[in-house]
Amino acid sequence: MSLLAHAPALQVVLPLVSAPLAVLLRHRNAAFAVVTAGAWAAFAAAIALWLQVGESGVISYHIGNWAPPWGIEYRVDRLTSFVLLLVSGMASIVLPYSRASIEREIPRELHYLYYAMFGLCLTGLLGMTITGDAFNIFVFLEISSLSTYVLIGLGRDRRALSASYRYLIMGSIGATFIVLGIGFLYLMTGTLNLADMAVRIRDIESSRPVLAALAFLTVGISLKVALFPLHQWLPNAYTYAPSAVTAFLAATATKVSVYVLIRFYFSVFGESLVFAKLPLPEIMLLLSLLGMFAANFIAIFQDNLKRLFAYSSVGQIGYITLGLSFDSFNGLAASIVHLFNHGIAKGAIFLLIGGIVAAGAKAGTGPLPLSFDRLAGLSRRMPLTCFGIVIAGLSLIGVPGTAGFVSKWYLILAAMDKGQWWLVAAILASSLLAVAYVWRFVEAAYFRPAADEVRREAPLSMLLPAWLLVLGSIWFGLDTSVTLGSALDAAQHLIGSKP
């Protein structure tokens, strides 16, 4: 049997094996090489799976040749392969960037541990995405979460520890809700295989245990998504974590959680229960709008650049969940494509911010504050970094020609399909708030007198990965065949037909 036939398993196994190897080697260069090789191999497997799904349809891989529902199944459809591309692709970009970045932000004796935890986090995110087993979702969720707590706490800033602890508490509450929901589903269906569960749940979908499972899963996953107002862990975690960690988490972790929510809503419970018999669409619509406006508004008044874009992430998550609340083809497609488009734009911004930290701090002294007073006139010293942040910021706003425009255009189409013109106005108005917080950086970097502090461009090894994502934000705004094409195919598979 060819190696390609085992690509679903290799997707998870290779990063998983790289993590303990990094610990055993206990050398930062060797750990970097091993974990990066595992991430690149996982990315190659993700590309192969995406192409294979496009040609032959859904892939069902049986672990140990035990056929589901008795055995554990890895199931890859268009949505799964698309999210695998995002997660493994971001890891492949962030890891080379990390080599120079963590020199400034993590003590050298902990570098090997950083790579080991990164490998485990990648394993958990990929496993959550590809598994077709409900309990395995919880297992991989815990793998990714526990490693994330360590990654956040590795920074030199002692506030990273309190941010990690807050995330641990809230993340544990979310995980408890999720495992309770899975337990109720197993109690009622007698299976943990998601596809088999979807079939068995049809006859009992209105029973109280099933409704309780839906409630527990919605709240637990929403905590991991950082859906407003369950976002309290996110701003500090993103602000005080090492820059490479922030970039990877912002681009992938919340996106995988949204993917899990979509998978349970559309593939397990079904539209009729989630959107027709319960008031979930109205609740999600309200919380999405609160996130879009409140979080974006709070972002405007932040004095720390990293914290500003952390609150921006909460607002952008509102756009993703807003698409789900429409329960329509265009709305679901908008949510799926925004997973990718926001991931690459926000990943680019946090990588570039890490470049500012690296350029302003000598190795071993720790990061400097990212207040706007310290960023005055920065464009004259770091023109490539500042211009990259502006371009990625335009994607967050949704300016035509950027990837973010594609997402917001389909959100607007979904609102117009429903005849909800007030929502079209709300989407445009919230985008003006994004203009305001991006402008704060532009005003400080381009229009204020230069600060006394001397900064130069970040090392090329940090600029190149960041600019690869910046260019991606433009490319995927002009050529939507991969991103929007995958999102439309996934939406058609989940909902059944185009409008």
The other form holds:
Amino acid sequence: MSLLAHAPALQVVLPLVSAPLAVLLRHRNAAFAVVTAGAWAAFAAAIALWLQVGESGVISYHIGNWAPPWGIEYRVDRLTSFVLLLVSGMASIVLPYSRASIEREIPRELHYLYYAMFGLCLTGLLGMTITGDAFNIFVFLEISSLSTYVLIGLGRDRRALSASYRYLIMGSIGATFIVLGIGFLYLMTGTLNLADMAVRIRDIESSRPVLAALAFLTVGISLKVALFPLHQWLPNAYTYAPSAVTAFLAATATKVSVYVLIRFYFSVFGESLVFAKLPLPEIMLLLSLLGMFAANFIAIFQDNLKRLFAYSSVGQIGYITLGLSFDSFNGLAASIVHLFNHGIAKGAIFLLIGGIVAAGAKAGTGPLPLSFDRLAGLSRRMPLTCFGIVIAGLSLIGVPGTAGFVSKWYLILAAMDKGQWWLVAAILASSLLAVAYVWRFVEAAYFRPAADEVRREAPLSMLLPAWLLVLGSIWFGLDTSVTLGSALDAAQHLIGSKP
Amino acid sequence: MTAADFILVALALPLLGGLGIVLAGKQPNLREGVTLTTAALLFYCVLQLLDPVLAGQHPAVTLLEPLPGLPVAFSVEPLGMIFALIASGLWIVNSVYSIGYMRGNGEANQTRFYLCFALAISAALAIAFAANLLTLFLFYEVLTLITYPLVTHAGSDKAKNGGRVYLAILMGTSVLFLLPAVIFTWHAAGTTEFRAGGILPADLAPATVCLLLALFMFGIGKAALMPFHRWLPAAMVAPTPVSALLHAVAVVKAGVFSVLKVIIYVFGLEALAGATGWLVAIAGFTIVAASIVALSADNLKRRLAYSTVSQLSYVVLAAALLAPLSVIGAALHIAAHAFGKITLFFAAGSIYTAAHKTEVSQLDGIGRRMPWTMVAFGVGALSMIGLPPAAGFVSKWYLVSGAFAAQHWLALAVVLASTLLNAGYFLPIVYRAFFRPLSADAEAHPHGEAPWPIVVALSLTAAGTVALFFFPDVPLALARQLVVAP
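Given the form predicted alone above, what does the protein look like in the form predicted in complex with its partner chain?
What follows is the entire complex, opening with the chain shown before.
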């Protein structure tokens, strides 16, 4: 029982401890075991928290028994527990996959560092999600960012270094903006506790420093979210990072940033300020639409499969921010559920792509067998991998019966609530762009003649985790009690009441 | 077992059959045995549902509830019963035919073919039994995706391009028009369940009703209403059994079936009064225009495809007239056209298998070499034209009666013109086959009838076409239930 009471702390502490242990052990197998154990423990803690929130509502945990607003508070509500579930769950799936994947992509002597960095990155993402303290968010953001730069730089392609460097520059600018925004808020309210801040900000919400803080935070977090046009770091980072890293980042990093944005908008600044008094919804709507169309369109013409799906991520993030910009119950629910649904579908795709890389490396066909010429006839060599990508791709399109459909349904419902028929048309049209890029893969893999037809699937330890996510994107399209249930709960909690 | 259990068993059987097909993939005889057994069991299951439905019951079952208030649920009503009986019954015949055709032509990847076929039938039945719009939409999309590998079966560039058109039009229309229509229905009515008399609130503006109807009619691309009909000729690159069962029966009938369902159970016949004038016009235009294209098509399958486009719009036209008699005609035409058109496609495939001929102009004198095939073709042609003693006459009778009752002279003119056009492009084929001498080229390449499974299959469907004329009781009884208040 007492252990359960400390679940919020354990959520972060366990992966945090696993990282230095991995460095101390200096052995790749030991490092793997320790970090994976940490991630699984974190997943267990996340499940416990999710159940606990369902029973007893918001959990407030005081670190070191220092009462807020003086001490640091960890605060778990429905949304928090849902995002924790996604992040720790993805880590638990990606880590076992990593073992075979990095064997072929990262030099052996660096493996223990990979696990250490992975542990830190996970810690950072979980910490950003669970903490109820503004400065703590910044600290965890930096932990996750710095470890992410290293993870991306581990990629075998030399362009990984420049991609990592570019992300470092842009990420640092983003982080600077965020810390400036938090600084302004501290200046005006004298507190760093988010809940406390929310109360104190009510009287001064129209003052210039608060508005400046809002602007700084919006831009800074949008950079980490990769909201169009602040997405330039993303395609290269995703393309050249090791496969497992791409999968983990695509499924979690941008999602946690969106979570932080939602947290600041709805729990600190408040809807009335963000959405009613400022033209922020209009700006966000426009940028989301641009992202949905431009990025999805660019994706169609990519020759590298990883890059194609990286651009698709930018487009899909557009759906999430579009839902936010509606400032309505259904819109927010759509955003939150799409965090999860897109996370697992895109995670599955990048894991499967990692399998293609691994099988290619084994056959000695060179570093990146991901150009469409190399993918010709792939379905004969890797039928399971190809079929998995198609199913997860259907979820990206939003075909009924897949998880993506649930998100799309709520997003369109939200647009109809607003009476915005042109938006309904825009959402649907942009999902047709997804059909185009997914079908580019289908035609290459299934219809173009193969160079050789020897069956060469990815190792089972890579296929299994990937297919777990593929099946997940079907499962969560049919049984939505966990995903949609959480999202509706969270939206109600944030907005106040159903429309 | 209760009737509700039979629904689930009927949906699950083809899936189990698909599993069996994959497991038996290495032994063709066993594999085809699995297909035939599954088809027979399936038909038996569907038949078990007939009595309750004729007695006025609507067995129902809910599978799961993916969105709150929006369950995936099934309920058997008369129209779905007609569709399910046709799809499952003809699957047996079609499987016999497939065996002859796929082996006779040495097609590759036959396991994938039979697997996708079984899955497509399951999806078609799920559409037939769908209790609400969400379920219908779900399996409508599944049917599109699962038939895509069948359309592109050959794997050639031509097949790939055909598949592109197929997917682009069917996916495009369903995503751009049908999905918003479904969501709007949910938004406005708070339910998507099919209910007699319609579910839409009465206070919707007439313009909104018209717009919504347009979204539904064009969104259901499988009904091939012009200008979204191009996928159907494109799908003809598929092996003939696919064209026969899917693109003359299951897929296209899923389209017009959905049209009828939406008009009867979502809008309600009364609520639509005055809102369907444009639909009659477009359906009429499609009937005539597609017939004219068919008139000039030399490729036999292409001619049949355009004939299908035209005949599908009979159903849409009949539904759009909103008269009870014409609605009965629409439901009957789903059955009548299915039997007639599958016979025609079977004949086309039979000619291709035995003589390797695909063009109408090559068919001189072929009737003497393939008498069974061409007699069956003649019966199918009579049904298309709407002459006795073929099933097409019955449905056309109700359609015309409905048009009289509604005093819709345009519709009457369209039906009359179409009858002449149908005669114009089907009778010359029969004439060529029996009364023109063999060409010199054909003299040099002797051939007989197609393999016996093919001949058996097409004789059965031709007999069915005639039988439906003399004994239309069951479909008629079901169709009548549609327009009698429950």
